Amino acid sequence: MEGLASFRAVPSFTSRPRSSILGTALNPRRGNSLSFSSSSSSIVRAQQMESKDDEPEPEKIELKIKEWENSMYHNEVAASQGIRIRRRPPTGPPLHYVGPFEFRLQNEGNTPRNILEEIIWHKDTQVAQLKERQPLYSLKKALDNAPPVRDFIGALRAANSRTGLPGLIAEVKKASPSRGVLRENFDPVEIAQAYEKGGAACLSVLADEKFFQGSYDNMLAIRDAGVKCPLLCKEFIIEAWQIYYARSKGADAILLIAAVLPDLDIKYMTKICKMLGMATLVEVHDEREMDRVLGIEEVEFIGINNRNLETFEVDIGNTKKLLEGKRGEEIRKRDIIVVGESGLFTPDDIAYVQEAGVKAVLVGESIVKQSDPEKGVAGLFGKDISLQSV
């Protein structure tokens, strides 16, 4: 496909850019090709004309260009696994350079192929901003601040055992960019009190702003509030940085998504958290991500999203494809803790996945759209799941 080109004059310096990953946009080899609008040489004569303090350090370019070249390694890891979410675009930065002008091709390769990776690469950009805000050694003493980590997983084997259902994870959520927004008059603390009353273990809080319309600061509010459930942060992690971050704001729990992480990133993750007291649960959505979860010892807590999340179709038979034979024997061997996700309307539904192994489930829109979320707690397992209901 032919590209388009964005120029930019540049500082000359004596490192460039291996030909192997950045210098792919040059070789005529691979079809690439450039076109210029009928503006481009007066852009490029005006931009050379710019002041010298405006321009990039050599350094600086020299960390972007090492920290992508990085990142086109992690891509390659996690495609060995069979993740097929790119963490960031293949021909977006660093720019490439030639001689004093730098530029940056823009094809195919630009365009998300799917809303998760979208979503990913919104977050990759989004991260090395807040990092440069608040760079990790900086979190230490909000870390030192947060309130004290609730036992997550423990919350949930309570209410398994005190009412023979699955635990229920209860998800305060506003909106998804499959179903758009499902409450428009949305109070997350009141929404919180309500799940809380209505015999909720514990919560689940969107923390991503773009495309959830969710934030931390609902998370810090329900906390402030007195609620009593244990937190999930329910954000997409990338990096060890986010854990931290969200443990700062009052997580118990965090959310990791096989899909996007490769098994190293998983096992890292997992051991800071550990270290943090905080929870990790790891999602799944097909046979080879449950296999490589499996394989890495220190997972006790499984998530199986019903909803694929490149096409965002749900089949709650997934969640028994995934527990059925050797893996399910496994599971229950190791004693670990199964959420059901995803397409859980009824109490029909909540029986079929607990049949199926579960021990906990995690669901948000069926509840979140009642007018009344305590009644609706009720409503999706057929039965007052309260407290008070003992």
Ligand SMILES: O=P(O)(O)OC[C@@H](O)[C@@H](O)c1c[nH]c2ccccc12
The other form holds:
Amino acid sequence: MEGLASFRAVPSFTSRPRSSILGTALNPRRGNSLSFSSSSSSIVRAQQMESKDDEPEPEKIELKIKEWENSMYHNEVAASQGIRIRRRPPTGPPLHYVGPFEFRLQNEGNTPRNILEEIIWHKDTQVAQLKERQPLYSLKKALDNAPPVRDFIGALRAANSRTGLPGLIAEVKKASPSRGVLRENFDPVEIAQAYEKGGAACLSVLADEKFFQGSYDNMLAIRDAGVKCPLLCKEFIIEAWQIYYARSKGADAILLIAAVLPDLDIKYMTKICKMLGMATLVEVHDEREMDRVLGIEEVEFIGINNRNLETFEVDIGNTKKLLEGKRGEEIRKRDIIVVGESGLFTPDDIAYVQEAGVKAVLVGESIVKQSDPEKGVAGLFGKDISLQSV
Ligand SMILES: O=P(O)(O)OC[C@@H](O)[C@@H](O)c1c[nH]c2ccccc12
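Could the form predicted in complex with the ligand be given as well, to go with the form predicted on its own?
Whole complex next, starting from this chain.
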């Protein structure tokens, strides 16, 4: 099993473990607990906690360290890359007495610092439950029956060539934490069909139920209805398992958020998407994230989110800012497709981000809340961009 390390437990008779106790694992045969201290290598030294008088014989103990070690390693690496989002609540209560409950600091212990962190902590629990129900080996079998993958980036390039405007990724989104319910009478298939008729090149389908009232199954329903637009699974990816799961539900592209994932995760997950024939949209919000992502050679498809996912502030000037100077030159040299995301409502907004250098736009609110989303698409671009029009 991944992350399992086996070693010979070398009984130690020190009265207490070295350094801080970072985790414990039960020794299945003896019911006692082991402590292990921090170590830079993936094999940690373990020490018997048994009291001196027991004569523990050396024994081969398998110690599952994946969660503990990855959690420690992940947080350190993430912090070194400027990632503020923690993958899961810090374990246990605050490490020191913080006074009566009513005087506790808001950010003490297990309180998420912002909505993005709250969503990621929810994902951590949700993905663990989904994996229990459908382990990776069974998911890989489900992939044999998945609908064929389609060329997401190719569809955007074709639309851009056809209309001379940025290719539209139209978002099937019922609600969001920042805007609440956008559309009460929400039929994902009807909305997808209207977007396609209006000229959308691709669709973005929210999968998260708790915060966006979305569903993975909406992707299958949209495909079963005969919609040809390739689908982006709009989800908060924290583990590779989710990529396989999205593919099994008909996704053609995956979103990876740089504010959440360290570089190595982005690199690794991009390779998995490529192996599955899927596109990987890597999303950035600021210069540091853009520079990190440009440093990953596998990246060919970048989204600039004009919305700060921690504060919900929206500024379409963000797209222009991140495409200026050396960054823009690097992107053009590598022919990286850039998507302008969020806060786009009018033809002037589209013209502004197109002038900045995007070849595609990701739009949700301004068209999903229209009574006729097909007309909403024409209103967004200021002209009919449907296949019948040009
Ligand atoms: O509804 P808007 O402002 O048009 O934004 C759409 C899309 O960009 C937005 O939903 C989005 C882009 N990246 C995200 C990451 C998580 C959640 C949501 C998003």
